[in-house]
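This document starts with one chain, in the form predicted on its own, laid out as structure tokens.
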Amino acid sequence: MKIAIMGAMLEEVEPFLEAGEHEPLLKYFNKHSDVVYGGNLYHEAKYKNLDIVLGYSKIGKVNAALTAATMIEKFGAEKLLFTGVAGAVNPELKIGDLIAATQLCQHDLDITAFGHPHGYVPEGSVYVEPSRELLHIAKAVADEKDIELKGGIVATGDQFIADPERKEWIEKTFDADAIEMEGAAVAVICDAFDVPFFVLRAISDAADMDATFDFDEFLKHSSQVSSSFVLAMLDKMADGTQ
């Protein structure tokens, strides 16, 4: 089975490439050549019994569904699996916390002018919704470890947003949790491609936070955070245990 980790800065893969609590990929990856395609990095390695391809999308829905395309259609995936950060717009969400998107959204999506609802085009749906299979395993791993994992409706948008009334706006709107720049364009892509597929988010933002907040720090914590989660998940994808 071939595998897709992905994420949208370099920063939220870089903890799969480098040796810590799992045995690390980079130790495979002179078996394979890293592939250059439409502008990406891409790495293949196997992990256990699983093939794996690894990239960072950049920034947006556009390089999103262009990375989550690439996975399926060029390298084969046949899951896929997003690991990021996030913007929480419910307020009992706090830095920190991990959420796995239960439904997928584009808050930025506006053709209401025909009588549509915000999110909503033609032949599609409002929300998108993950693999409940690779729910359950991202749920045995919280439970595993001991972590609180959320589950909520992730928004999507290519907008960093910072102002709160638009932020009340998406949360009462699509009854968002968190907001963030790429997941429901990959959730539309895998849909598409009948690819189940698991986003996985860390809090950054949140209405807690205070001006010591440091977000180079936290993105360097969370990642490691939630690469030893996608990790764990593979363990028990490649042994069959759920």
Ligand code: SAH
Given for the second form:
Amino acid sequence: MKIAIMGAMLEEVEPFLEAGEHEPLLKYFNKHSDVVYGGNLYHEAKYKNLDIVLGYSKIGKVNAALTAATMIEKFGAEKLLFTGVAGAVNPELKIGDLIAATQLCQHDLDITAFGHPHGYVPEGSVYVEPSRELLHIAKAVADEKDIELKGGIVATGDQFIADPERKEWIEKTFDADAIEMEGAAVAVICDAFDVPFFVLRAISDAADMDATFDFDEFLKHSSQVSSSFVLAMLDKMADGTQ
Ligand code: SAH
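Structure of the form predicted together with the ligand (previous: the form predicted on its own):
Time for the whole complex; same chain goes first.
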């Protein structure tokens, strides 16, 4: 089974790779090979009985789509787990909290001039849903480890949201719980290739006036929270296939 682990920024996948503040999560990785493709660096490795391809796309929907497609088409990923940070829309989500996307949409995709709803993906739908099986694995991990994992709607767009008005519009229009810049692009690609996927985000900011400050402050910590959870999912997936 080949699993893709994807982030948008180096910081989001770094916990798997490097000894920084923490030990690298994948310290039991068999020595990996590094491949540069389409301007991105991909690490191939073995973790327990799983084959892994790991990398970050750089920020935004176009970059995310390129990386998700590359992980599937070039590296043969059969499942994709996205790990990273997001801005909170739902006030119940605090910095460091985890949210697993149950639906994803593109808040900046707008062909409403032709009568379509906001976020409508041509020949598709507004929302794309991740794999139920991967959501079940996530829930099992959260239950076992007594970690609070919320589920909710993740809205994606090519904008860093640090504006209460835009945030409120996204909340009202899409019933969104969190905002980020890659998830729905990954969802559309995985859906097109019929590859089960899962998007996990730890909150880094509240998409408000303080968002840039909070983001810089909490990026590393929240990335670590999300990566650790994904590693626990890998453990469960490895056990399940042994
Ligand atoms: N500091 C970076 C830019 C970060 S953009 C630079 O200078 O290049 C924010 C990243 O974190 C994106 O990958 C996005 O997915 C996520 N994110 C976190 N909070 C967000 C918010 N409030 N709005 C949009 N994306 C957010």
